[in-house]
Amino acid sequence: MASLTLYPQDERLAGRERTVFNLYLVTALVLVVVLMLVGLTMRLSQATWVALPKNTFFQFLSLHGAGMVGTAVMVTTAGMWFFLRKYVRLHTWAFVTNYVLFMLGVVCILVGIYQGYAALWTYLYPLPVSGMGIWSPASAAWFMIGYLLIGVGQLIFYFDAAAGVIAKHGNLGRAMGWPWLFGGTVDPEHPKTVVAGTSMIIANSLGILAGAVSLVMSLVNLLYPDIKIDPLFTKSLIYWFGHMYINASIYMGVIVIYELLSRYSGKPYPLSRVFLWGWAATTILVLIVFPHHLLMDFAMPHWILVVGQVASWSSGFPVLLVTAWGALTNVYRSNMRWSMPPRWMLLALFGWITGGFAAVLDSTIRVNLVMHNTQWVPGHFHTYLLLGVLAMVLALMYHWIGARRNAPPANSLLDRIGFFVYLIGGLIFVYGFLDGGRRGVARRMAEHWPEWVVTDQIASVGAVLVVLAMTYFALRILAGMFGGSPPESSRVPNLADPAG
């Protein structure tokens, strides 16, 4: 297969764009490894192999949860930018602004946690202002301000992307192919990236705005305690934001599969009406699925819980099915050379599917009554993040370093060994969580009963393997990014404006 098929001219970045894109990737690699070490420390503590003070455990848990989700969205945003810029006009200043505000938000979150904040990523009212002497309201304010900065940066990126999509396609509905849903000839060349990217522009912007409202309300209450806010309403906004935000990392990450899989298989991967219907349904359903986080809140209006239950059974399946079916049929009889990018993409589909099924099971109300406050919950989202989203990101990174001239082959023996170690370690790690959920092991606890420790020890062994493999991949990708020579960029069409 010719190199220009794998690395087309319009993906070669000019100097400033390449620098910013590399910043995103390097930052993601560093944060993922550091936050994995934080997570490993917590599991070793629960396994009784490391002594970790309880307060520190919950500070670590706050850092790990917020940090991993934020990093996943940040780096999949970079992937969306990298591919979307080929089809619509994007401004580099918006991409840079998102990165700067993300890093400022990270600093604020670290300051809050360093000062003792340990109320977890959910910042559920009134817990952030009720630190009971363990943390101060100021530390909670730092944490929530960090969230706001990250959200504002993401919105700036989305609004710039929305402007580019509208300028090219007329409106967001046309960009998603809605005029073709009920008839007409579907343009098979219409970019899947535009469909998926526009879906997330719509859905995640609304989710972030919901989170911003809850954050502002919480900060006002923190500054003026006499102003009370409704706990259930605030919790609903938080989980709308949280659920949408983490799902956006999956749906932006899957753009990597849409863009790259057919290049490695050598087979076309055209757009279809079924694909458009899948994304149209998911765009709506993913916005109304969040009440399945509130099934234990008896005060919620019954109809909202019914909506959440029905949406839980159906929200992820349309886009997951069209993606998985399209990808597998694209790979079938393709005689594909299994270098690292396609390995990661197929693993990503596996992680997304298995983690999604585990999530649907937990969101079923009779199961939720028993399983929701157990380790089944971190089990399902670690499955689709570790084996799904992160695999999508690593596919992009390996593809990116493969574009460099004189780059070492992205399929060395060490790469293959690392992939195997990551896969086995990841399966062991998520099994420890899922089996813990089956056994009734409570989540969000610093210490476990002796009967529960065995699942912690299993998960810790898997976590060690994952951290070792991820450390190798980080070093390998960094060496690939800064070794050799970048691809020629003098003839690259720059879709951003000259001031961008």
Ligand code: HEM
Second form
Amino acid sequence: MASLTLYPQDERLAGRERTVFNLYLVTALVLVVVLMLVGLTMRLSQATWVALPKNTFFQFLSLHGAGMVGTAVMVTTAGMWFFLRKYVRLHTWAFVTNYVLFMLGVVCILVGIYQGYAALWTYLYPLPVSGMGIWSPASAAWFMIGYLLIGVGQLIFYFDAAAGVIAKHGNLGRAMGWPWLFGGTVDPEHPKTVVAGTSMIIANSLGILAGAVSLVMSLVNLLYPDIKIDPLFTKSLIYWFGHMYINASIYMGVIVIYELLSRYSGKPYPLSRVFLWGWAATTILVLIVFPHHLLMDFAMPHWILVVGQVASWSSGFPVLLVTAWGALTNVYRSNMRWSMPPRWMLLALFGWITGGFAAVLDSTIRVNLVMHNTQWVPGHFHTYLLLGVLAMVLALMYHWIGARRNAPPANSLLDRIGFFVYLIGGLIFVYGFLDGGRRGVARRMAEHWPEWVVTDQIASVGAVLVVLAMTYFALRILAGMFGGSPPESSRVPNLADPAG
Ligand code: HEM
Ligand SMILES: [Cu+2]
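Beyond the form predicted alone, can we have the form predicted in complex with this ligand?
So here's everything in the complex, that chain up top.
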């Protein structure tokens, strides 16, 4: 088992594929920076440093939530495509279709929000339709149609990927290594990317289908108000979709770590039976944990809430544990070259673990009685999104620009300062939310009590640092992508370069 060729590493992209991949990355960079500015504006307004009309706050919150979640999934999908295409046949048209539908969806969502829609990214029926004069049913329709377009695009990508995986491995179970769960010799060369990718093909497709059902039901209700739908059932579908969809950004993003970490550490990171068990368990559990969003809905059958609580304790752990263990043993005693990609990957592990742990706490019924709908919630998910998922994405982007011929080492002084500012700013920012949760600050509120404002102000300072650093990274990566000579194969990137 050769150390650095555990996986085929020819990642050259032909002209058209490179254009599409770059388009995904550039779009994501622009969206993240703009949506961060939207988030910062909200935080500054809670901190009473900026005056934002109350309605506008909720339009911003809808835009920021839907936009960030959509962007996180869109860009981690690009990462999954980038690596999965080395092992199974993926059609570029499916990847392009996903992008086009995503952008059409973004336009619809923007129209809806511009027209006043402010019922948030996981709206509660009958809210989207009854805007009580603040927004029109038409604006809600635009928003929901935007969601549908994005979901359809994502499904097309997954179905194409499923076809590729089945053509290569026979069926999805074999692709996930299930025949090796109870015995036999695990093929160490079986790509972890295929295991994780297949898991998300299954789980996220089901989640998106649940979301599509709820959207269609809501649209029918919007057109024919006499046809009522069950609010609790709709809420269940929406949170099934919402939990699954945002989690998919982590589980697709982690492919970056599986593919890249061992290349920078120079140490093999082979597949193991434990790894397969972790993914098998998480694939099932991630689908049944969503009732933790309904713990305070007294009409929900008790046993479903118990399932939600128990599944929450166990859902993230298998993959989190095998990944953290695998990654840390991979780094331990390696000759790691601490350029930007491995730095981002280690930060991602930290963000994912701490954010995930804060999530498990809140999904315990006793704790949820106190923490429900406090800022503990945005606290935990900003930890695993900002410091977790986005860090995985930045690892991929820095790797991508580092793979170019004559690329300057992705490890300049400015890069390191930027990383430090992002880390410190990010920690201060999420501390503001988490401490807000401890003090009982309600989430999703345009206006805060005076006693709460201090946490908003602390967080705002952190957020400014994050936005500054992210703006630098975006410019830096764009310059890296489009300046200089065309990319070369990323065979053993950076390792050959003593500086980087
Ligand atoms: C500088 C960076 C960021 C800032 C300043 C920021 C700010 C905010 C604020 C103020 C809220 C409302 C919290 C409340 O309920 O009171 C929020 C919610 C949210 N943010 Fe961020 N955020 C940032 C980055 C991100 C990132 C990177 C993501 C995802 C990848 C994200 C996803 C979300 C989501 C999903 C919500 C929930 C929306 C809702 O409650 O409906 N944010 N953010
Ligand atoms: Cu959840």
